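Just the one chain here, laid out as structure tokens, in the form predicted alone.
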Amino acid sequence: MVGRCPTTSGTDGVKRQSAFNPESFSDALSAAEAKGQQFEQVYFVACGASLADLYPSRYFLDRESRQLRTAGYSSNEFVHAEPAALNHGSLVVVCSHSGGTAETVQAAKLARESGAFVVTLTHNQQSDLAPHSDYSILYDWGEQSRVDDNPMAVALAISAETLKRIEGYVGYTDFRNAMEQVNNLVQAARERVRGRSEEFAAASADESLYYVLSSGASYGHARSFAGSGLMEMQWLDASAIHTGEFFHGPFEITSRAKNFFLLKNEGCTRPLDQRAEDFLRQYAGQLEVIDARQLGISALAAGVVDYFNPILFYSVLCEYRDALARVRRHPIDTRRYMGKVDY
């Protein structure tokens, strides 16, 4: 089944095509249940940045679900270390931007052969991934796309609909309202940081090492920004650290010669991030704090705001990544190995 793309009104009043249709997806789950599938576990499977896009969804279900077992896997590990509980009671969400990542296609194939209900997300209409799915979503991408039609938000919407369908979700109305608000909020935040990101890049042109800290639903994107935005796209040394773990070993590397990004969340884990910020302001060298509260995310309902922090951070950090690329004269699509050699 291919998810329909209904025309709806955005918060700006403009008619648009949505990448995800909640009613269509709920109907698909209902049809699967009518055939005897009773969902007990949800697996999120992808590679690289796509896996990071799924992280907030797993975090959401871990916190909100009383019944569902959840897990996240890099695609090749899912194939070679198949979870024993993978069966007809599993819902498996699989994402590949290109739709052709070999490990991810194989993971979707394995999941479907195991009897799971497989949901695939891709930006490629002719993908190799979609044929191995029970429900396929073609998401939007690019500078002109809305963030709620991008994979991180679409996957989060899948999780909210799944939770609502299987056991109910008291925060559902607040969640849907936040999903309608988040695009305009993120676009305003990008405008606010653009000049600041350029100043940061100009001051950092000769730096070669960064630590990226965050917590909660945003930790997956901290890892992605380090691994993809800095290591892959800029060939810079980088490492992600959870702020809750920072004081249990990693903080010993702190010095005036080290550089840090701190993605400061709004919501439950903000005290973890604040503790790290207080320490780093005293002992670190360059510290760039990207504070979701200061960028306006508190406009979203307190009960769901935790899950929307990483959607904001992704777009804001694109401004920093692109500014660094311009100053360093290193285009973000430059590669030494990816797609160039056998691996």
The other form holds:
2 protein chains.
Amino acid sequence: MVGRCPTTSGTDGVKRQSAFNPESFSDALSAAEAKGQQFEQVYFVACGASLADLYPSRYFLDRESRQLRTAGYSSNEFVHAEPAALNHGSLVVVCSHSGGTAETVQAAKLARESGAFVVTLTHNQQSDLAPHSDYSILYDWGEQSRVDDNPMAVALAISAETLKRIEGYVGYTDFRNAMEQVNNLVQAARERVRGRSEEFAAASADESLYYVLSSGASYGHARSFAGSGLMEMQWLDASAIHTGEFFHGPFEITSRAKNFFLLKNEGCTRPLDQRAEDFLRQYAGQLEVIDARQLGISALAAGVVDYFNPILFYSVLCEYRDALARVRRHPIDTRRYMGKVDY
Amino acid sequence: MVGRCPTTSGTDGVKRQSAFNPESFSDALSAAEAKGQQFEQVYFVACGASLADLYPSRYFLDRESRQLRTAGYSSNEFVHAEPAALNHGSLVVVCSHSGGTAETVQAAKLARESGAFVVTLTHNQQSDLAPHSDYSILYDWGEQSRVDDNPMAVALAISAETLKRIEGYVGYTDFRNAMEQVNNLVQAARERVRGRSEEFAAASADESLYYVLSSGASYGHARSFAGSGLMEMQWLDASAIHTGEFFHGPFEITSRAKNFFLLKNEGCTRPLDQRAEDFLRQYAGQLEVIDARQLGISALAAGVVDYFNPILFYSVLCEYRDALARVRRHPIDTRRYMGKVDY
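Having seen the form predicted alone, the form predicted in complex with another copy of the chain:
Full complex below, order starting with the chain above.
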């Protein structure tokens, strides 16, 4: 199993098609419906960073859908404790970067055997997911790839397409427009934080623990930046907190000795993040606010911007993670257990 | 706002009725249905420890229901980003120990105005939730109360009753029997860990950071023990990790210098917890395994035991938290921000 580090180029100079083709996917759903599949639930199943990539999709359907049930699972929990509703009325979106994560392959197999329509996302053309897939998407990856061809955006596009098809989605045009805009916007944001992230890293070389706060569609990436960006790739202690929950227990840990990242969303849950920021500015030690609004995301339509925040945060936080890696002389692909010991 | 610490007695020597009456609740659902409410979704809304109390219920419906949509929200997220499906087909379970948590009261108000059937749980007879409630439950609390009269079990009982009524629940008899058994079982478990928790605390007086691992229905309480038991009540750094996710990033943090609590479930997700235990025994520093099986929970029927694990973990971990409080001379109700500063 290989950790996912976007350090290799995903482009080869040839103009490529988008990783996701809405028409082709919609046709595949039509064909499934013609065979009697009537979709009532959408499950998102993956592990680690791939599960975080699916979080905005689950959040999107949970908020926008009037009919569809939705849930997200770490693959091994899905395998060992499958939901009773898993059946031919289920659309199961499964993601594994390497295409070989054992629990995820098993989850796809289980879902398909239950009669579900299985959509797989992977970066590996020879993925072990292939035999368990009704519709497979090979997404792009690497510094040179477009973010709308990366798994977080692709899964979100799948979700919007599914919603539109099953029950209609009034925000669909805004959503597709935002998907067209997001790559340029994110690349510009990434440029903008580069200097800041270097300064942050220089001032943080000796820190050992970070709290990562966010809300809404971005809470999944707060968890992933903690668990993958910091714990896995930097062996730094980390803990993610939802800004809505912060004031109901966790904030008592705040002091000048503690360090916080705040992923401040544009959109509906911004007041939750703002409240955390106001408190932390007064009582915390180091506070790094990554403000999606300041980084230009408000160019996207207000009705859909919520779902695009984590796409921006993912890329921007790569700058912070990589800057920390350089200052700490701890390359992001250094592992002590994964691929090295049995577990 | 007052943090919830079960240090005061909830009994007065008088034999009291159970906090939850299945027949009365079922009658209330019938009356709502007679007025045209057809329940399609069940939402759980609260903050902090109360939200953790609702987690097993959301997990239960997510796994057992074939028809009902379910989701859980931190109150302020529900208020600022309400789900599109919130309407007269929604049953919304809202919990606030003090009955006055502002965001939670607002969430109950919003839900009721949307036409939902609102069930409120509180320990305060003069709760601000009352005007926004279709069915209100005053639960018991304190060292002397029965765990099946505490909010986690009461919410779970609400969920089982709802499931039975809406679509039938084959495990219902086992579930009710388990609810009868769980109090004695938990009290015995609590006695059993008392000595061990004292030893643990004595050996841990100088530690400052804990990882708390679990899976299944208990993952919510892993988060709550981290966020409330350790961060809020002991000002200790803490981070919760799902055992299914542990091997997909976070485990790289493991070393002899790190401390872990593992809440090891009985039931379907036990293999996930076991895998984490096997790894941690080899590579971690301090590892405290709270094994629900060793603590007697297997007396409950196999088909329902998964959902009762967190009820046991809650009580047992109070012993650990209280032992830490004594050794560290940090009473569990010490606050530096809540009720002391504006935020």
